[in-house]
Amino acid sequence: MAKQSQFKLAGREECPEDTHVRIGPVVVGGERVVVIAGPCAIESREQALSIAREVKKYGATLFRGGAFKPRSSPYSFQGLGEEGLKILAEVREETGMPVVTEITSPTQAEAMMAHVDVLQIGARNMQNYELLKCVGRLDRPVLLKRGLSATIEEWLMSAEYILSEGNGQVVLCERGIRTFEPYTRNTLDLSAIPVVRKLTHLPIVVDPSHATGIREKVAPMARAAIAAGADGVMIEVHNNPDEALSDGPQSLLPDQFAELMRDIYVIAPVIDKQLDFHWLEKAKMVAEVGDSKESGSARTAFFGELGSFGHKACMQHFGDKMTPMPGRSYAQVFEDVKSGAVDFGVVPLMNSLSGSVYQNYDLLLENDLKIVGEITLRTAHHLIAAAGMTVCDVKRVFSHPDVFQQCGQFLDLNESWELVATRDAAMAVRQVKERSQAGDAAIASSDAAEIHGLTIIKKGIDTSARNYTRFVVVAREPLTNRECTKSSLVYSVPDEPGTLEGTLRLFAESGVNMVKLESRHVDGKPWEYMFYVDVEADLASDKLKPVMAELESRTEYLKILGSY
């Protein structure tokens, strides 16, 4: 194994904290999965723009495309050169996606700086030291691909060349190494992800397209890369791969790319990340809100302290350009949004183990706010205490009552422990630190443990590994005019046979898929109920206006909580 002292700047000895590389509104290495997508080579303006529109629609945040193409054969398509760079700049202008392309010679540096956002060092140039020193002197993020036969140590030493010239914006890219196996183009070394994670603070993305070279192998390896902890993936996409001038056999069609993105969306929360389909749009909106504030930053309220899952939901949904504002209660979050003290609020609506958070459903009903977004977190709980303590030393455990319920099986094995309820799980960690008493422990998130400098003495103590919490974002007004994919509403119906069934049939006959139906009793009116419904449709769209008009005629009360 390489000694960390050999790569002083890339290693964790000098920089123990993870590096986040910012590329315009996109952050590589943060709370969200980055997806880089596009054709292997820029073939024409029409081809590039068409593919860019498709991949952005399905959630890509960076656009890739080669303008200079080093090929094994001198007779293969070598790229459009500087004309390709101009097309990439036009893609960025139209779509808002930062663009990535390969630099093959120091002589291209000036043109690259004029047109592109990320400089890619290809596998064959990983040890082109003059090129590495060149990009190290440029003020552009660098995507450094691993060489075809390079060890991890050699790869990190190449990163060291760039860092030593003053450019700290380096993203590593695993793209497969050459082995004796003939069934794929290369062998994708997924074990490199956890190894690199331990050795370096630099973010890492994976290129399964070049690794496998075969279209049907790309998606499974991309899914595996995210599950292994990669910060993102780089996927080749082409609208007509059979006619592609470069690497058509490994390029996904746009609908295949869309399917892969849905898979990654499901996988990402398992590794405490999110795939945000509207990252660029949201970043632009947050920036506009921030520009209108004296502080220069939009503000989002959540219940709890820093390190709570509400805080995590806030940061994963909005990113680091949003100022998180801890709140004392869910009611305060709604009040602060309503009064304009903050721009947004993030509150939980349902946990997969403990059920609905009825207080927030009631607050949605009582307040004239709109649901403008949602995010699902995997809420893994850990037993946290001072360094040196073990599970055998625990006498008292602090946390929120809902957390005790979600960790019931583990707590039942330790019946002698005293359970002390707190307003918030992150607060429990702070109290344990401040009390500094032998035998004290807390149950909370790993973020809370890190913030307060305590130690996790037992990981993952939830009764079920499928412990997820759905949070929603509330605001005073809708955030976008685009057609949304989901809506939430609440209504009541006359107490007559078939009235509820009739409203549900309206959705079915209109082809609207319902994903949630829950009844909630009306306060002060025994045996009367409101029905909370989530559907996969934009109920504010023109095409559903007749459906909503008919629904209103069949209900006694109807309120759309938001489309998002």
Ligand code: PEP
Given for the second form:
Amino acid sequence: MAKQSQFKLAGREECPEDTHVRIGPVVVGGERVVVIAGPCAIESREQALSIAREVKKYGATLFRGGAFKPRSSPYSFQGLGEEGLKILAEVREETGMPVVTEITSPTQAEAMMAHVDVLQIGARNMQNYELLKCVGRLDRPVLLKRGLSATIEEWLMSAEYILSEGNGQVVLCERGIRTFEPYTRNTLDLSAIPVVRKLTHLPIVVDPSHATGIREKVAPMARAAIAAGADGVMIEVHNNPDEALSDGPQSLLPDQFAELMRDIYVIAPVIDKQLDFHWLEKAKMVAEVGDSKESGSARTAFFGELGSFGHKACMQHFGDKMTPMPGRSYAQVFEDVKSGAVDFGVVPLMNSLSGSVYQNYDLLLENDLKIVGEITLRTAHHLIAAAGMTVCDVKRVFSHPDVFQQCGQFLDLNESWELVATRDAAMAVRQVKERSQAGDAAIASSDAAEIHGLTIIKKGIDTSARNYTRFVVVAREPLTNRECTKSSLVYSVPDEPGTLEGTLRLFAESGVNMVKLESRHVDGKPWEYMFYVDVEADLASDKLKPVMAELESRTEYLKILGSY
Ligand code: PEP
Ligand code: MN
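Next up, the form predicted in complex with this ligand in place of the form predicted alone?
Entire complex below, previous chain first.
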């Protein structure tokens, strides 16, 4: 087995931090899962464009399609060649998705550089050293597939070839290896993910399509790859797989791809990641806002310090081109968005263990801001202290009161501990670090531990592992004119029998699904209530205008908080 030091450039020793490979607005290796999708081969302009529109709609951020196809038989379709590259460039122009295609010979380099964003080295060429050296000299990200029967060491050595020529933008792609098992085309080596993670700083994506060769096996393996920590997946999708010129039997139909994306959206937060359905649209918006600013970047306020979950929500929602701005309070976040000091604010509304964050419901009512997005994080808490300390040494624990509540069961087992409330959990970690006193510990996120150089001495101490927090993003104006999928509103009804029920029936009768109803007392007006409602519909759409007009006539107060 290779020693890590054999990988002089690809090894973690050389570069301990994860490499983020940038492909236009897309980052492979960050906290957002990258989905590369498209047909095996570009067959025509119409085929490529129609599949591209579908996969983009369902959440893909990069488009794939072969123009030079390395087929097992010389009599099979060999690809459209340069014509295919031009079609790929057109797909990028129309959809905004950067495009990935396989380079099979150094003679194609010039045409590739003219038309495509990522150069794929196919499994059959993983040890074509002249080709590796060629892409190593090009200024373009490379997707390096694992060879049909390559060991992980051989694969990383091939990456080393590319890196040693000066191109550090390499993404590894596990696509299954040859084994004695004939039930699938190849055997998907998912254990390569944690192995590679430890050995190298390069990101890794998984291609379950070529790994299994069978449509129905693709989604389960894609879900498993994300759960195992892959930075992304590459999925073959075809709108007419029965007629596909290559790899039809393993291609998902667009609907199946849509379903898989929804599953990945749910799985990703469990392992601290996100699938962002609006990645490209948001990246464009963040860049435009940034361009209009003297500082050159858009800014988002959150309550807490760096390393708080508000900070994480901001970065996962907007990406690393957004400047996160720590704020002193939730009220300050709203104030800063209103005054224009920042462009956006991110605030929590609900935690699955400690319930609603009422202060932010009130601030939404008081301030004329719009909800323009939402993001849910798994907000797992850990006991954090100086290295060398154990749980038995703890005497004092610092954190936010809501966090104490979310970790109630664990804290009840340690009744002698003194609990010290702080304004936010990341601040607790900083205080423990600064005080540097024996017996001090904090409860916060792993990010906060890392930022302040402290150690997690007990992982996952929340009472339920299903600890999720829903954040909303607020702005001065609505962000998009695309049809939104969700809306939030707040209203009050006359104090008469059946008035609330009447308003709820309006939604039901229009086929609008309600996903949240929360009543909140009105300050200083005993027994008067505001109803906060979330629905799965775009209340600003023409279709719902009559419903909204009717709702207005039945309410005493009505405010649309936003559609997103
Ligand atoms: C492909 O991605 O279309 C392809 C040919 O893959 P592999 O090189 O992994 O067989
Ligand atoms: Mn293929």
